[in-house]
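Next comes just one chain, in structure tokens: the form predicted in complex with a further copy of the same chain.
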Amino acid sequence: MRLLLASTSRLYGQVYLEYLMDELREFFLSADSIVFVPYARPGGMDWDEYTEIARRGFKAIKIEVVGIHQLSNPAQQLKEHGGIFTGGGNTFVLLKTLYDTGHFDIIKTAVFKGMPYMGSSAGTNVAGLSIGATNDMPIVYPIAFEAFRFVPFNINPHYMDPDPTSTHMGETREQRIAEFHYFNPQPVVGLREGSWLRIQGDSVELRGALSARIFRRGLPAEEIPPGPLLL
């Protein structure tokens, strides 16, 4: 298994994928083209439009991008490309569409066979055991919350620390994840914007400049610096 799981596709003040360019060049090294999964539809944007954004983003490293919805037979055609990239948006819309199109199983099989998979935000969330640690609104109802299970934990992208000056009474991200652990046993990786995970087989490495916050059931949360992540 070969994965690149990013918290976000864009940092404040930067262009799309800018902070990840060196990493992408290396991750998709031998790829001439990759398949983009546009189903999370950020801002309700349609599949073609979103694929066009990804296409422009990957132009800088001379990789062609084709939308999975543009393939007539994805189960056959996926292997003609050098990787998969699932973009961010709404995690519920993404997962529901993956199930409804039948592309969930096609992608899962390809990645378990070794096809490189990159996700950002919602695309990272679905790489975990379930979408149970997403921040998104449940604007559609998927047939299950079960995700790809590429990694034996859940990921909370766009992880935010509590604001100590806040007077807001809604739960903090950390409180929400603590509630998650009343009902779910798996660890949750709080991945800050600017961080990403590189996974190769069983080894998980945190990259980027920031630490990640790891939540384990029944244990205090832990800050882990960039480097190998033992989960």
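Numbering follows the first chain given and starts at 1. Only residues modelled in both forms are compared. Just so we're clear, the structure is a prediction, and the values are computed from it rather than from any experiment. Basically, rigid core = biggest C-alpha set you can superpose within 1.5 Å across the two forms. Compared with the form predicted alone:
- Shifted stretches between these two forms, defined as 3+ consecutive common residues each with a CA displacement of 2 angstroms or more after rigid core fitting, are limited to 42 to 44.
Alright, leaving the form predicted in complex with a further copy of the same chain aside, put up the form predicted alone.
Partners and other molecules have been left off, which leaves just the chain.
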């Protein structure tokens, strides 16, 4: 498999996908067009509008974008494009819609056969074993929490470190991941803003300027610099 799993699609002060442009040029090098999955946005923006945002972002590298909802036969037409990009939003809405449309199995099959897959935020959440490490509210109820299982771990995009000056008494991300590990055994990668994972086969590499936090059940969290990850 070939995967690019980003924590976010936009950094503060930048336009959509700006910080990833060099990476996208290389990752989708042989693609003239890709398929965008816009299912994570609940209300306020329809799928065509969200697809247009992705289309404008990829215009900078001369790649055409079509929404998966605009394909009359995705199972057949996916192979006409050079990759898949699943955008961010609410992970529960995304996963439920993937199941409801029947596109979950179509995408999973295509990626396991070698089609490049890019995820951002919620689109990265669904690449793991389950969506159990998402930050999102469960505003809808998917038929299952099982995700694509492209990688043998879960991911917590937008990972935030505790603020020692904050008076907020709610749980930190680290505490919530510890709660996840009370019931679930798989590792969780805390992926900070501006970081992404590149996966080629069994090789997993952390890219970007920042380190990541790796959480394993029953062990102290590890701070891992950019480079190969052993998970």
